[in-house]
Amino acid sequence: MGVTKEQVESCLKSKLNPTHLEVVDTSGGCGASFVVEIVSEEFEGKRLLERHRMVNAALEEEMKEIHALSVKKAVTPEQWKQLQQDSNQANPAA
């Protein structure tokens, strides 16, 4: 048995201190991919390839196991803020 989605999300909550998280199995349930959107201070000052380091050395027992990990999102929570403000006001409620 492969990786479980609780196993990186509590791995990513312990090493990253996340504001957001949302980590997807992408496998059918094998647990070897993995879609995930972070959102933490930790990644203040980082370029975009230091914050997915930062993410896969988080997971570095459980990267032995997964076959595939995709970062869609690694943001600090003032860039997520915007993020968040731009698609409300793309997509204005009805």
The other form holds:
Amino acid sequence: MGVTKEQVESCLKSKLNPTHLEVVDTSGGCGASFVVEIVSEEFEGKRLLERHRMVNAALEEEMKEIHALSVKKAVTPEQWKQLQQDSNQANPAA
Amino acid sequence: IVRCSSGLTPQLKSTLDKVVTSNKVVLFMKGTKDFPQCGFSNTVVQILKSLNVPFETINILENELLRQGLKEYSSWPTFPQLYIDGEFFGGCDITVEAYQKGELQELVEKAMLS
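I would like to compare: after the form predicted alone, may I see the structure of the form predicted together with the partner chain?
To see the whole picture, the full complex is given below, headed by that same chain.
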């Protein structure tokens, strides 16, 4: 039994209460492989390593079956807003 | 399926303590620095090479006990695992982000001088 994108999503939703969550399945058939982008209040005041540890811990059971997990972003809602403003400024035409 | 009796034995723990403290920069990875066997491991090797610092790599594919024990030792479920100055720094994503922000260079330079 592999792990599905839906399982990863529902697990992260219930444990980290994200305001934004994007899980992308990048396995291409070779086994469970995901890229995660997550925005949560719970990352407030935590260093990057601690934030990634929180994501890993939330997926502890799933990690046994997950082949590769890439946490592309683990930010607070405040940082997320900033990031989106920056990217809008970088692409004024968009 | 062979189930390995996983776990961090006291011997393995003290060996790992020595390994991560006797080198300033240590990378536990899939493959070797000259022949990485996974894209994530390769990424970290290329970053470390570009920083021009001496670093040790240890191939976890050659030792299943080491591989399982390290996950517990670092409380980190995947590889590669980067250690700087005796301390766990992170996996591939953390290393890439720190490198892009210039934080990795800073930390490695500090480690070299300590």
